[in-house]
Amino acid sequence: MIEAPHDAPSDAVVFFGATGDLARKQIFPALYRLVAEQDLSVPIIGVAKQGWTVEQLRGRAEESLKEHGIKPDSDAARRLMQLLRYVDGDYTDPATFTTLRHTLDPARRPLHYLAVPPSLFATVAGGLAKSHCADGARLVVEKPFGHDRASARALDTVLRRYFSEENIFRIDHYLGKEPVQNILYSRFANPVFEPIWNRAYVQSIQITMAEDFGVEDRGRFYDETGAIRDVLQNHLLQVLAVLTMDPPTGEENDAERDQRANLLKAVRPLDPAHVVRGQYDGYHTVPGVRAGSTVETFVAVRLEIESWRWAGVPIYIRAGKRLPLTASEVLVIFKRPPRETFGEIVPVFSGHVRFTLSPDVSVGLGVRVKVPGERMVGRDTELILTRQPGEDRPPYQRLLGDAMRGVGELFTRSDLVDAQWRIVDPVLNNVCPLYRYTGGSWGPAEAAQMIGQDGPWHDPNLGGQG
């Protein structure tokens, strides 16, 4: 195992799974803004196994590029059409990457992006390993890393034995969302949340991922997966990292990504009794999912953090498809005063931080300001602090080229995965009860009888506060 100097940038980029969806949605969008945006300059070399020529490639992104209204024939997309290079070949051939070593000369420090099916990534990184492809290079891969604890740690072994941890990028694009990014900011940025993020004043939090769309077609897919693999045990474990972390210290790059291991080391790991798996109507009906499937397409859970900083505060985190809307937030609740001044009933989300991560961003704080008259009587309402539109930056931008670079931070480090996998691992395989729902409700009436006292549970609303 060869290494490169860690800041030394890579010098070329290769894309394995080059013809498929990932690559047409996410990759070629992504390297054209790298190019138009940051001057990216390396050759970029697509790799799979479709009888295809370097000119069908550049069609393909071509249309890729359309279909994100970006005009083919700009300066920046010529650019990008005259970078691109292809290998044509069977990932389990030797040839295929003693072709690719050729086409990569001079470049001795190359990025290579796994946009291949898991299963694929120990057969890829062993090709690249033998043919001296590996020498000097980073390995970017696409979750889901593992199936549960164990084929994750088993991964784990076999990409640590051809690259270093510090040259293995684990990309969980949510990291990489600017909405994410605005909790962190926001929490560290502003002093005056640092002092009441704590069980002392904190009541309770909630995070929902609601989509309004069901499996569509990544039947076969969803049905080897499911809800908790999917959203839960990535995604939503590193939202809840990000907002309960302690702050970083020191400057080195991972810094934060200590202090996200520390706090996902301390979650407690799930209990069957306080989990609710659901699946919407007519899920069965999806091409690909298999008859009689029991793969859960809505998922509520009850988490607790083991610090001395958020013991005793449940934590409520929910996801599914079919729901009434599309839309992600963090709802934090304060706790109410142990007596209430003017003697009112007053609902729980009275005062809370919510943060919008979905479509759009924003944080707001909940108050409760007087009605005008003779009473000290109140209501509830949200000062939007600020509010912003949906991403301006594409994650795959920011992360493929933070790992160009070799900056890991926004990357998840093997300790985060194996402790995200430890969390859920007790609830995987149908351990719990699955419970039908309707298209276009909120999940299960089981979600809400497991947040009982501590709820409701708090719906997303694209028109402002719930």
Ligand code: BG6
Contents of the next structure:
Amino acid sequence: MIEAPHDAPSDAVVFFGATGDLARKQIFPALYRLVAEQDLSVPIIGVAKQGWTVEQLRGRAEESLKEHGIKPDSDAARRLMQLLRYVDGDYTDPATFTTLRHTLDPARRPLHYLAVPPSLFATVAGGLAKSHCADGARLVVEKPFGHDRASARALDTVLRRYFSEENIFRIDHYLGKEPVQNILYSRFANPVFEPIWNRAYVQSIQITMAEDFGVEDRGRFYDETGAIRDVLQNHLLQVLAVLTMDPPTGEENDAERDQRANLLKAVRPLDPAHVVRGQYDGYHTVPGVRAGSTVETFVAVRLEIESWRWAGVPIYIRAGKRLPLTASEVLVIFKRPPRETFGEIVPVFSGHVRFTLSPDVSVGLGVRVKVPGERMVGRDTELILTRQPGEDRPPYQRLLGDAMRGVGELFTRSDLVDAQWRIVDPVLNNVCPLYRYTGGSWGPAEAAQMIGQDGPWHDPNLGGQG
Ligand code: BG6
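So that was the form predicted on its own. Now I'd like the form predicted in complex with the ligand, please.
Every component of the complex follows; first up is the chain already shown.
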């Protein structure tokens, strides 16, 4: 077989788990947009074990497009349908991969997307290799990448047997999100932030990811995962890395990833004394959840970064399901002046930079301003530097397009994944007590006790200002 050049774009897309939830929610709309906006015209092969035909897969794709407000009779949708192929078969059966190899011909640089449970990653990767479908190929894997540090390392060893690191694309869709890119851009396109972005000026950092919905139809998956593995280990640590890393240097492709990796390697592993886990009342009634499950649907942690820039700055992160609203934000809280010149008692949040990640994408600067009049008293205000409505360009379109071109910057890397597991490993597996909370509240009261004097927690509100 003739090897395709290393940076050649992928000439076929194969997605395993074609009949599943992720394909319906994310992959079909992303493929549609790639066809519509970037003229994607390579064969797209869905693989699953459902006994389906290609017509049924097209039907599923149409449903998915409709659910995303896309007309299935549009020109791009029709082109997408024509590109679709389907291979049915068990992932443990070599015949499935032989059929795939025939369907792939003459592709030389296919992209294989594993939208399947992580327990199948190794089986599928092995099947691809033995059938030569892995030759010259790229591999995209979904999170969770392992369920702790040891299993992630073991999985990495297996995948690396068949694919080189530069051809493995580990998705953390938060890295492809506009608001996360916005943090990066705001920090490094404005020299005004850099001098104050350190322990001399920053009092503390808070990151909140609140979701007002519960686990609903994902009980089985979630009950093996929990909030620490589901969002803290990946999405929220990546947000922290983008917020606190050093500026990328040089022109190397991996400059930004290197800095994220350096930052994550400097985060001290979590201390169970600084972790509060919660579970919302009623979680046990969700189908797929085990009776007596002690899986957390809420987590709040205190972290520290052991670097000259951040030593001693407490970082608080919390995430939870069934909280009062769905909103995510990052708050960098500045120290007060060394003396209160005007003798005022001022609230803790009077100086800050706030990045909201959802529902709006904004950057705000919190300052104190004087109230007109003879007295030297002030009030807090927030100057909104920019605010746009939530993303119109979903991250999967961007990520899939990047992976097809072999651009890995917005994916995690083996060393990043390892550094992230290193941080959460000490608090996995019920090491920390579990507290109950009422759905619609901000989690267990213990989270407020944990933040103590560094608090209170700042609760996002949908007006944007707090
Ligand atoms: C997923 C988690 O990775 O991210 C979900 O599995 C979570 O539990 C979701 O709801 C949040 O992503 P987004 O893009 O909706 O903020």
